[in-house]
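What follows is one chain in structure tokens, specifically the form predicted alone.
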Amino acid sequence: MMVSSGWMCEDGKVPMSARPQQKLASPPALERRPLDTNTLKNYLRQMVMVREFERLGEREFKNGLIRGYYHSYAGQEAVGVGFLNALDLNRDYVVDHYRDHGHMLLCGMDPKRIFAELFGRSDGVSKGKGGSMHMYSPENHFLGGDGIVGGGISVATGVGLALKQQRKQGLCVCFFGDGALDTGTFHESLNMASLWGVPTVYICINNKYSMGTSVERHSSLPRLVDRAQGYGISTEQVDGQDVWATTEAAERIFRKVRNEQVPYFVEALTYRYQGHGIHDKALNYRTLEEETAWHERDPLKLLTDYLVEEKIASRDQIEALRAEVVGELEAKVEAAKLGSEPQPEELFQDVTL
């Protein structure tokens, strides 16, 4: 049996779990604010690009070209598209977690350089030394993915503090997963951010599972905004499957953070379609019922259905777009493979001894 969103599916039987079915998180109700046709088409292309990039990345991992580990962003595209399009990367900064490929694409990085980094090539975004979890592009104001759970939260707090002390109008956005709320770094950082009025937006991508452990099993307060409210900062839940919702929230939240110089916490309710990482098939802790329900609200499906219903684009046109994007990405993959591996002496560059 396959669970399919119409865009990407995972083969394999999904057994019903022996444990009680966890309730799906209910996103807040939101009236869709109209987005113009060009914006919607651009968002669709971006989401398709991220989804297909991850599909090709997983393929090349299985082909043995990518070493280390691989965390797919598939299913969470509306979070990145809504929030990152609302940034001004001439003055704003992004600090990420290890599920970072999609965010780098949305920050404007060349897919060839991202693939090159995954392949360990010297022309990769981190010179082939960072791999999947440690990508970095200061010229794009992207201050790195982080292989440590919650590791980027304190960095983002420091970036926000620096922006405030330098009297700049920029802000910092920090992405992390629900498991990061169980770290001391999260609580220390939010306390300082609130105390000092740091313009950092903390975006918790709640995809329901910290590796294989559901939110209900690892958090005494499964509504994660309740945990952040203890630090006296503004918080809200956002429907992370709906790009209208993430766009509306991003524009409004960023305006408040800039104007008032305060932190903000967002819990984006979403779902990862693959396992935690490349080797995790999610067969032992997720149910067919749960996966099917979330695939029905696939962010690509929601946007595609809207474009078709409103006669903005036909399904044939959307499929042609997907084929075009795949062709472009396949060319980037082949170009990235041609790069050379770093020389041994590169090991001692870009580090403090």
Ligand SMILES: Cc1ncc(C[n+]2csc(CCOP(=O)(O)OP(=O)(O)O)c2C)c(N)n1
Given for the second form:
Amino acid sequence: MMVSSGWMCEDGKVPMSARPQQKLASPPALERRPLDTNTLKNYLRQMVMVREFERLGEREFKNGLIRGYYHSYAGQEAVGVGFLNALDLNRDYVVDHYRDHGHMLLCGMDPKRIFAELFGRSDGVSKGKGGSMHMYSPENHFLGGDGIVGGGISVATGVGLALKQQRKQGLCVCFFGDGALDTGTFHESLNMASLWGVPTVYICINNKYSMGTSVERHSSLPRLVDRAQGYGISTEQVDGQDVWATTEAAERIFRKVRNEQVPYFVEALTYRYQGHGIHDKALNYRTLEEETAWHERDPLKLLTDYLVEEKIASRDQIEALRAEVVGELEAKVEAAKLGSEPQPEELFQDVTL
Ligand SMILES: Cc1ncc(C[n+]2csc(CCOP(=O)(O)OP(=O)(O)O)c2C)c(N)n1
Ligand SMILES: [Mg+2]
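Beyond the form predicted alone, can we have the form predicted together with the named molecule?
Up next: the whole complex, starting with the chain shown before.
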């Protein structure tokens, strides 16, 4: 029998809560809103781009070209595609967490410069000094990547406040994981955002795990929206596998936030296919059954099946699209490899000490 001693069990695991385990709520069933065929095809291309980017990144990580950590966005594509396509990046801003490659691509950043940054090259997004988690592109209104869990939440609150004070009608979108709800900055920021009517949309990507710890084990309430509601702001859960649902929610929420100058909290229910990072094989904290169930509702699969069923595209055409995207990305990888590494004398340039 397992005996609990303090915060850790004898088997070295953190004990489950004494409360009866609640099941994660299913996302509300949303009607599929018709999206025109060009939009859907474009969304599929974007999702394929993100998925294949991560596949190539993982390969280069394993080849030793990328050092440090590699956090893959594979599986979560419909969240980024739905929410980022609904933004107006002439006036809106994005603040991100460290699982950021997909979001950067969807903000229009050049994959070559992202790969170059991952390879530590001078022509990378952060001149080769930021790496995977610390890319920043003001021209794309992408204000980082952050390796500190919850680190972007206060930044996004400040960006929203600045936009409001300058009467710019812009809004700020902030992405973070379920683990970030356990940080103090989340609670301080939501309190202020609510008090001051800050037009920031807080998008919690609930992929069920904070490293190897499941939501049931790290969150006092398994429905994360319930934790945000205490600040008196509007909240909702969104099916993060379904690009129709994320698109519908994004357009409606952004309209409200822009018009009413209020914050909003979204819990996007999704799943990361890889472990926390590529180094983590996720063998001992989740089951094959669970992984299989989420793969059955893969965001690319849902969209592909729809396009085929509705005879908008054939499977051969979709495979040709995938091959074309892979060809483009491989060329970007090769181009990124050609860059040089930063010189030692640049070490202290562009960094805050
Ligand atoms: C303030 C802080 N505490 C702890 C860590 C170590 N850490 C890195 S990632 C992570 C898990 C975060 O999980 P989640 O927010 O759910 O994001 P996901 O990886 O699932 O996208 C932790 C605890 C950190 N980087 N920063
Ligand atoms: Mg998580």
